[in-house]
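The chain below stands alone and is given as structure tokens, in the form predicted on its own.
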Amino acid sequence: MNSWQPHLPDATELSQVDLLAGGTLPSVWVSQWRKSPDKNVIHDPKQGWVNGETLLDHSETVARRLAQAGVLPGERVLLSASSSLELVVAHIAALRLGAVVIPTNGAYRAEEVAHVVSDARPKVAIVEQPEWREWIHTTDPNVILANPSVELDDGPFLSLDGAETDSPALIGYTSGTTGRPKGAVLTHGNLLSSVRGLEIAWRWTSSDTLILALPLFHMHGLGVGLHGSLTVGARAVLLPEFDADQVLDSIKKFEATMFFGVPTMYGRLLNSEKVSQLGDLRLCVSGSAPLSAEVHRKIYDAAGQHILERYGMTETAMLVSNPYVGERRPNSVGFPLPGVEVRIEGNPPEIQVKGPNVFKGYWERPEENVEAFDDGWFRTGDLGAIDSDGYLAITGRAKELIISGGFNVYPKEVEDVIMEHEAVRECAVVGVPDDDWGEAVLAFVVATRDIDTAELRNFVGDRLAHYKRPQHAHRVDSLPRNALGKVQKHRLIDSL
């Protein structure tokens, strides 16, 4: 039996499945909208339902404006805004033009924005945050700035949807252990094959309606939620931010069938008196961080819903999922999705992957690309084990990654910022289990004076995204080190 066989409908073989059917994301989307122009596709909180014909027309208009501004196929367009019709249209337009989208977290501060802009060199930046315009202009005055509705000069009609399967579609920035975010370049084929695998595994169809409260700068919200809905011809209800009661009310209002969230969201949903509404959905998916067995059980007790946990990352989109039909096992992420190969290699045992969804490398990082692959297998940096039934469990991380509220926090990046504080002489940042956030960010500092948590949080918060701020700060006399001088972070955790 193939390792992905648990995901396939009865009597279906992967050889019968074309994970690249349609070639590119926009080609698939445009074809569907032309066939069914009146079908509702996106629900915007301000404008209501929007159909395929509107998405076709509006995305073509924005694509012409981007082209008029000088965006050529292969050039980069930075996108950062809260979920809205305008953001979706701008994203579609850039892809139809053949540009490469850089989805960027709106919580980033000046230093983070400056790094992405100087590294990726976008031609146009579509942003809603007023302060970002100044930061981007200071970094590169040649970047053309636009708001989410892209009110640039109109351009002439032009040929669209010419990107090829191997054409780059997206650069997703993900921090590295060096503390400097690096851009993972994903092609249309990478993104499309991942969605096709989910379409099969989750029985995702055009009759589904997804409540989408995840941000659209993240692979979970963008690469799974939005791309998946558009590709299978389903409907997506955009919620600009997560609110437990609003999510649960929307399930009933829109007769929804699906909800995707991170563990922190499910913890908040459990606190609502309306949590039983989750039972009306055919599928609840959790990802971006480990879901505790306790939350898994509590959701089932409260709503009769077995959450389906899956595993993916920026560099690969989706990799592994618990089965739609069969046991959704707590503390496990399930089986490789169609087309994906997984192996456990080395000591410690690292999860390595192959498949049409796996990126080819980081943007302009040739040395790191060599280190990222082992004979064609991508080294995820996660540690894992496969049990006798074929279920994959993530047992730890080879890299010092903290996942707080579903977002990646790399200690080195936070440590570098803390070291800028005038009173700090040394510091170490670690993650510890937290019921609400999955992991909490803790900072240990050697300082010339007392520094409380509030001061350090505010200092970091002025320079990095809010979720990277330490939830707690501890002043210590010294940092424990081994014979080679490496900080022994496990000893700091043990001292708590």
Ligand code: MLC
Given for the second form:
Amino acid sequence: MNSWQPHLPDATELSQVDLLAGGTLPSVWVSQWRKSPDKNVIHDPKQGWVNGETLLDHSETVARRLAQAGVLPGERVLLSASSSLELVVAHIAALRLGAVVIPTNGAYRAEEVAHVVSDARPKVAIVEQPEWREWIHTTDPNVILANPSVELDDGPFLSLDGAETDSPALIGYTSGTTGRPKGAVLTHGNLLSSVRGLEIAWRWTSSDTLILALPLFHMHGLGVGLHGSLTVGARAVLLPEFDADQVLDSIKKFEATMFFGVPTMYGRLLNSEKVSQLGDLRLCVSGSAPLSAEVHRKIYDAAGQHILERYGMTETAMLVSNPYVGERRPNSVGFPLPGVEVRIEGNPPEIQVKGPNVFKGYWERPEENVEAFDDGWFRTGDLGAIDSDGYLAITGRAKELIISGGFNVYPKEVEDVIMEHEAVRECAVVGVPDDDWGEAVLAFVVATRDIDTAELRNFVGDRLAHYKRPQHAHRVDSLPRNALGKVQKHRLIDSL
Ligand code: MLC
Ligand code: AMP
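I've shown you the form predicted on its own. Could you give me the structure of the form predicted in complex with malonyl-coenzyme A?
Entire complex below, previous chain first.
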């Protein structure tokens, strides 16, 4: 399935489209800023609008500091902070230097941080949270620590922007189906081709202003929101936290044209009296988790906006999107984006993909890389069906994954922690439908005494990021197992 036509503006042939134009992310960005140095690019809540010239200057200063600290092209720089100009500058600087950024969720606790640090071996860690310094230092005392403004020693002039299309740009930690997350290595070409595809499909231009309230440590906020805005030369308004009224007020204040969010955000926007403000935008996009047909309809009723739902992954950036022109079908993610090929393979029917956006493999995981691909097609672990009009629907998941408010929770990771509780003998973690979060984490435990949800949340919350804490806990006498001893989670869910 590679019908890209629904995404192309009239009279555009795919042969006219060069998804790798410009070669790398920073070379495209830098040429935009040199061409229009006075144009505003990023709005930071503390510093206001920042133009291309400032981004050029600041990113060069930080790149020189990273080089002075010993970062060589291809080496890793861990980045973790709430959205701010400093974070954006540090990200641009690392990429201009040819380093590989590891964007990391600031909610991670000591063991999660230690895993990423020992697995990826960053040279420098730029982190906002004071307690992370000790966690990182204990894991690897060689890692150089800096705060988001990167107050390291200045370095001499150096030639920047030398990365190539195939050079790695980002390692995104994801899919810990077998325990701890593994790093998906994405090249400049993977990331650039994805935003170029969106530029065409969503008619994204330098006249756009995006309200960006998504965190900048995942594909949605970073790989789509920030990279897309910088690549097309548009503007992005950074909101470090999601607050429905603030998002809606910002639309007017900044004369914004676009908003991207996860379904939980749209659910919360509906609860605001100002929801009709969404009607002033030219495009509202939802992704990272399934958007219910009900929210899709209610947003249309309240604001006259047909939300455009799209589908992506850390390993592939963006894959499939509803059309900008034509029907944006609820419960469907639409057509493959330019350059992306999709096939449905096997039983159960898995979505498999190919394209310039698809990563080459997981960081230092040769065996898992063999399993991740089927004859050159990346196995998404999502189940799907294509209807007679060519729209793809995600019908389920082959992988064990819970998506809560757009954040991924791997049951095995939570189960491993719960099993460390002194009173727990067995446990099984599942996802259950939830009006706010889409799915909520529920733990079944076989225990020697009563353990209430609060106790389990605190126990897990000390060791794992807050969103992985069970929202519900049920004590059971035993876990149902099949003849091979595998826990039958569907029977537990049916018992609720
Ligand atoms: C926060 N909390 C969550 C949670 N987020 N619980 C479960 N799931 C979540 N996602 C909890 C906190 O621990 C806290 O609990 C309480 O909710 C309030 O915290 P908060 O910080 O005020 O949260 P809030 O602002 O309400 O966050 C909601 C949210 C956030 C929707 C804004 O979750 C969010 O930014 N989600 C976006 C995730 C994202 O960017 N995903 C993209 C992945 S990329 P307590 O007990 O302390 O009160 C990807 C690929 C693709 O998937 O296709 O895009
Ligand atoms: P991540 O590993 O965080 O990149 O999450 C990727 C996963 O999010 C995909 O494999 C899907 O399961 C899910 N996902 C992303 N977009 C959508 C969507 N529009 N509808 C349903 N699931 C989605």
